[in-house]
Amino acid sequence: MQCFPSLVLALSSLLGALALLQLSLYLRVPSRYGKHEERLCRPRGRLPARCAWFVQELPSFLVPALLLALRSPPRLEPLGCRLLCCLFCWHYFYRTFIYPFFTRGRPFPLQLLFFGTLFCVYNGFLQGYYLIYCAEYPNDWCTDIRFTSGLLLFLLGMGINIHSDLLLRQLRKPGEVTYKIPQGGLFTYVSGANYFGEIVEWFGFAIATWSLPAFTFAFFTLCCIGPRAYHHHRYYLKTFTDYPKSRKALIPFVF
């Protein structure tokens, strides 16, 4: 396999178009899972949350690994390129092999699982193919301001995301299905602290890679989970009369 820049451009453009489609579909009506199933018709067919998250996220880890295995000799030079590929796989190792076994979410609709898995295959291929077969970085990329600032944002966002997930898990005791008001951490300022962390994480990755595939993925993440944070915020305000009025939906002090 060799690098085809036109393929990278085409796949990145399609990902950007899918981001806009996501935004148009879910800005007014939330996607039908989790707390929003209580107000919308429940879809048929579900999989336990732990199994669903594992199945959905696994391709984003396996596809880049497969692309690397298929390349002979392996191409991940210089050090900056290796680190960037490791960042992507690190996130999805956590999402595939750690997060699912601690989540206490409700069963996941099979229809959303199918599309989520397809996306992970698609994006795993795009990001992995670009970094392994196409990306070219100078030997001193690790000291470039774009790499260092992007890396710091990525680590900050991932830390916020993991910490917020922990706080959400602690809201429920084993077997509980009721929703409660999130407290602590960045939830003091926004309703979607976990979503904010993931958005920051992928924009940091985009800056560190300075590539079209990564920027379109970050834009897709914003368009996909940004509206969900907004709908979560509205749900909390309508459900809990004592919900903090000073909290924003996604961006502290702004929105």
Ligand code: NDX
Contents of the next structure:
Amino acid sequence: MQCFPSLVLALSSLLGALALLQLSLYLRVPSRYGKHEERLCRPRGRLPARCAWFVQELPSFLVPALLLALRSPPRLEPLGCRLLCCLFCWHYFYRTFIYPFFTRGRPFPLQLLFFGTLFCVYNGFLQGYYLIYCAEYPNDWCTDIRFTSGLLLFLLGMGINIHSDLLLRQLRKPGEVTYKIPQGGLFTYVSGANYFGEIVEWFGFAIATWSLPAFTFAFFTLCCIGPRAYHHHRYYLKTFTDYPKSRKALIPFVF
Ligand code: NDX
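I have the form predicted on its own already, so could you send the form predicted together with this ligand?
Below is the entire complex, every chain and molecule, led by the chain shown above.
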């Protein structure tokens, strides 16, 4: 396989278009899973959350890993390039092999699982293909301000995301499916603390890679889970009369 810049451009543009479609579809009505799924008790058409998240996220880890293994002779020089590919795989290792096995979430709708899996194949290919076959970085990229600041943001975002997912999980005992008011960590300031972390993470990745595919993916993430944070916030305000009034939806003190 070789690098086709026009393929990267086409796939990134399509991802950008999907982000806008996503925004227009889910700004007014949330995507129908988790607390926004109305028909909760029908097990048909749903997969247990553990299984669903594993299946859905696996391609985001597997596709870049396969591309890396198939690359002959191995490239990934300089060090900056190798590190960036590892960051992407590291996030999806967590999301595929760790997150699903601890989740206490409700069963996930099969239809969304299908589209989610397709999305992960698509994005895993785009990010992996670009980093492994196309990206060119100078040898001193690791000391470039874009790499270092992006890496810091990525790590900060990932830390917030993992910590917030943990706080959400601790709200339930095993087998429980009720919703409670999240407390602690960044939930003190926003209802979508896990989403805020994930968005910071992918914008950090985009800055560190300084690439069109990564910026488009960060934009997609914002359009996908930004509106969802807003809908979570509205849900909490509607459901809990004692919900903290100073808490924002997604961005601390701002929105
Ligand atoms: N999966 C990313 N679009 C998505 C699945 C849905 O990783 O057709 C995007 C991802 C997919 C989406 C994915 C892509 C676009 C799709 C969409 C479906 C339709 C859409 C395919 C792939 C589509 C077009 C048209 C463009 C093609 O019971 P429960 O499950 O609610 O329990 C929850 C629990 N919890 C609570 N427990 C007690 N009390 C409370 N108050 C609670 N609040 C929540 O915590 C869950 O078990 C858990 C987390 O819930 P929630 O709702 O806060 O997060 P969730 O949305 O489930 O995300 C989980 C993690 C989170 O860290 C988030 O940052 C990350 O995954 N994520 C999620 C979505 C996308 C994404 C990251 C990204 O874009 N980077």
